[in-house]
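Next up: just one chain, as structure tokens, the form predicted alone.
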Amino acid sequence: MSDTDAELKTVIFDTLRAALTKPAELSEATHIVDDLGLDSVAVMDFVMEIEDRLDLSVPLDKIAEIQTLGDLLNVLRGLKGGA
């Protein structure tokens, strides 16, 4: 895993842990809705927080394709130019 991947993963996991009401085991395979129980508003808030922390914008069509934390990592990697 590159430094960029590790940094992105840290941002994703730290931001999500702060948003969750109860602790959860997080991995790239974690399904954002099914495993964590986030609704669409919570997902949008979570993604907007990540956008703010990384100073980038995730297109809405990409957000619709994201199901797992690994999917989000891949999208962010692409937006940061790491793919």
Given for the second form:
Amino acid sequence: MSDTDAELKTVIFDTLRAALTKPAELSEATHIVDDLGLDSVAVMDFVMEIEDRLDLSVPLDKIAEIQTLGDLLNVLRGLKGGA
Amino acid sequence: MGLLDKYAALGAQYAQVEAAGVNPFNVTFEAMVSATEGRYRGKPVLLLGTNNYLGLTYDPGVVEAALAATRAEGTGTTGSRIANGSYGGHKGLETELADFYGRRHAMVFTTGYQANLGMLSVLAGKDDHLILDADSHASIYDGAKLGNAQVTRFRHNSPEDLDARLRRLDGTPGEKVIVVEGIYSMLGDTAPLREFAEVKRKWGAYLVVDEAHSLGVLGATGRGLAEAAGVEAEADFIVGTFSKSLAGVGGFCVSDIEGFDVLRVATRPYMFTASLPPGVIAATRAALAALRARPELRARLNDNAARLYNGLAGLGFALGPEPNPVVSAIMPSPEMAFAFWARLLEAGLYTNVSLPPATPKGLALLRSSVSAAHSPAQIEQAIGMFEAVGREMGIIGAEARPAPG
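Taking the form predicted alone as the starting point, write out the structure of the form predicted together with its partner chain.
Now the complete complex, all chains and molecules, led by this one.
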């Protein structure tokens, strides 16, 4: 795993932990809707926090395709122009 | 495995509300009596959740116009304007809307929802960018989805975040189209439109303002927030609806942009649906004339809005940030919102329940909307019912309400 990947993962997990009301085990396999119970707007709001921290914009069609935290990592990696 | 199994969770929630005996999402009135009164389960009910801002649904001139046009031209057009032809009334209404807004062009849609679908799906094309306020109405999100543009959302009412998103797109090919609303329908808050206009100018973007809840409500002549904020020249497109202040159904877009009329053969939500019936068109024209000729309606509406907002705020209810005809009380939970709503209805007051994901920040809202047709006494009566239920449920404090004045 590259340094950038590790950083992106930290950003995702930290942001999500701050947004969740109860603690949860987080991994790349975590399903955002099924495991964490976020609704469509909550998912977009959580992605917005990440957009701020990484200074990038994630288009809505990309967000719609994201199911797991691993999917999100892939999208962010693509937008960051990494790997 | 059934076709509708994917809705199991939603269905379970709905069944739970239905089992409680009063479901805010499934109310059928036995009768409408006036713009502010109806009947529900055998009892009179005061209507405080209709979006009937100017109260024109029973206006004699509006009603007579609908009747006369229906008698003269029939109940429906039975087809689309592109395939089956426009009536004089469609053109007449477009001319009057353009005149009201001081714009060169107007296009009428069959609903306000379709106006947003129709405009947002075509204004930004495949290589363009749509940038939406995060709290945008579902019709804006759906219009964005129907088109081919890249869509991003910015933090609600944040010119700074809009600026950041346009900065990130700097140098990216394609036009940038910003979409905001005049008054947001959930909390009744307005957009900082002057600041948005500045950001728009800075980056050379286009600006669409949805005035669905602000037409007839804001501005010196009732044109909406763009007029009130003095930035109409920067609002390249105004979208709105006939189903609130104009007491009917339908939607529109006005603009000065060169070549506007080509959209009539480009936008599918305009082309592939039946046009508005003559009675609706005639009623809308009469309502628009009333909106223009009777500014006292707007004054009464805003007096009522301030009375309700200040009354509820004075009782200790947590409300949206500013007094507008949409007045939403923030409830501690969806369950409390349902219970509060049901008790108000039992007492004879009809309001709305709004829940996430339709609401921002996961809020459960008990939403009211006032009308110019409400008397001050009706608004006081409503405040009294809120007070009684609020104290009973412990949502506001137990101390007596201070005497007015």
